[in-house]
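A lone chain, given as structure tokens: the form predicted on its own.
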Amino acid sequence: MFYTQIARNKRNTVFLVCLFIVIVLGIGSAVTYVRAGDYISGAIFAGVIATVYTIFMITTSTNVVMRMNHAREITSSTDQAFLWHTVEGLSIAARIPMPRIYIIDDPSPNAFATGISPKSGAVAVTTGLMNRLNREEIEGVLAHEVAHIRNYDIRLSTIAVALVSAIAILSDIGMRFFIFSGGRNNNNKHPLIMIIALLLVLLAPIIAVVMQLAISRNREYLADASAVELTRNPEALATALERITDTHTPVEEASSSTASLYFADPLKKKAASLFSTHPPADERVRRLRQM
């Protein structure tokens, strides 16, 4: 069952990333069409901006997230021995280098992973997670985070953030072109294509954010399935998710920019929506108990 789910989530993620790239190129074309009636140069321009911005994000993101969340690194097995040995065992099972381990001093139970590749992976857990959950539940949560590293989810999220930022930049440029040109020099522009281009400039940033969050939600299902592959214990992960979700205290160090990285929503938003960073906990539990 979970192999089927892993395969389905990988297909969905690839589809969403391809759609992201199409939107980036489309909005670039729209910008130059609004300005000069030319769409090819805009696609090339957008591709260059998106590529440069993505490379910049990937090369500068390591360690930044840990500092933002005031996480303290554990450097030996004598400090938090159970946590150290559990991560070590899971990384061996996942066939990846052992991630660096961090602790966040916060009573709310939660965890997250970061790192753009398994070689630079890192796992952070709150003290609340270690104090409130039993060993099997902690192992399930850690397996979920190790799975994120093994599945290159963080790289995917970083690329998604970069593409959303590139789309926002292009949309802003397009609006300035339209405002300052005042709709002049429209002789070589088809009216219908002009309307479509303007709608794309206006709506693309919103669509991109929704897609970014869809990727974030999608990778949570994949990480759940991958964690079960590592532990063979879906019930422990399901009960861990229920206990973390039932805790209504938010993680103080979490922010909207890092919320999507956490195992469960650290901000404790009450209502699920298109702009949720995580899929509904009930659906995740249901899928886990079907495995």
Contents of the next structure:
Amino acid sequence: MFYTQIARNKRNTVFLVCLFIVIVLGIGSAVTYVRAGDYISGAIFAGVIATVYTIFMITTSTNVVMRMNHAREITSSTDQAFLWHTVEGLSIAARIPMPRIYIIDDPSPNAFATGISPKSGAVAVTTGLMNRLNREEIEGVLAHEVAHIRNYDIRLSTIAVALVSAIAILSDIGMRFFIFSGGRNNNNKHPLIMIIALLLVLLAPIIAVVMQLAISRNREYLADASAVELTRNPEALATALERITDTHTPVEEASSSTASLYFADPLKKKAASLFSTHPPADERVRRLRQM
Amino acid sequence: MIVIILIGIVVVIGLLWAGSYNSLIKHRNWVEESWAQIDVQLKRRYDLIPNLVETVKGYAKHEKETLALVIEKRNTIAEPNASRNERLQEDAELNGLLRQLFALSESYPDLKANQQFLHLQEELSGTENKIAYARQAYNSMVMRYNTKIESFPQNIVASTHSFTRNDMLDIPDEEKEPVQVTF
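For comparison with the form predicted on its own, kindly provide the form predicted together with its partner chain.
Every component of the complex follows; first up is the chain already shown.
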């Protein structure tokens, strides 16, 4: 049932974001412990850096994505009437303002959504999607994108990306401290904690990236479940997903930095791994058919 | 000391009461707002119909009867006193007539190629879909509101301030019946 899936996904996301915050504070703490044997000021310092950086990213990232993907905006219902009416209808069902609509001229079928809040939401589809899928399947894909906007997924992934960069910066500072303060002033520090701190500084950036992608994959499942809540038609979304993954041409304009935004992995990488931006399509299809 | 505790309890209960009351009001307004969304689409369809009839008239002179029926239905639909389910029932009947009208265009190639007609057809079917979406949003808001007024402890606040259950919208009867095809 999609209601239970939605609830489970929300819990997982909350858990992952909390873990993120713990890592940021932990690494800050490790840095000042190595430097001065004090683990509180570092945590505060890291918290402030991460918060400021996140706010900065959120306020600047709007619209950048659309420009990056060379999208053309649709401004009236006479141009692409079906697309226009479907998005408008879905946003009525999702109770959000109607997002702006963009078309990307690309034969590979795919779609993505952006916008930090529903008010600034935008949906983009490729011409390949409009040409290759039937009306119900297009509706399913659009519902998935509208769900991303309604669930504030873009804000969440922006926060995740910002935290990953903040962790990378902190870890870099930490490494320098290890290199330059090694051997001096180490009498009052516990060697075991020093090793833990070093491990944290070394591993945190990798763990952070893996977590960011885990959040991204989780939100895909959630958007699938919410899309079914909007259309009550899991089968159409499942076949849409199969058709999209059967096409092996990657989306030309997609870069690896925007890949996680797409409906299905636009770069068409084969193997599922900890570093995938999207969950495996057959698992998504399986969950959809269970709803 | 006891007085302070008692005052504290009263204040806490008062705050909780106000909180539940406000949340009930919010949910009730959501229900109203989602009905307004349906209404907007119904109105939109109402406004599109005369244009459609005018367009069809020029091409299909022998179909006066169907056209008259569509106009008649369109004019009776504006009953302000009818309940929400009744209004949607009327609307579903209008919908059936519109489908007949679109099917009619099959026998008039000129009409079928008319840009204005095609545009109106797309607009009307888009509007029909939006009514369906808005109806679904309405039903899920009603579900949330009904759950809210029936669950503890909001049900106490709800019954003192006479918040009543809202009905969900039914599926129109004719849509439940199997589609009849005649050749």
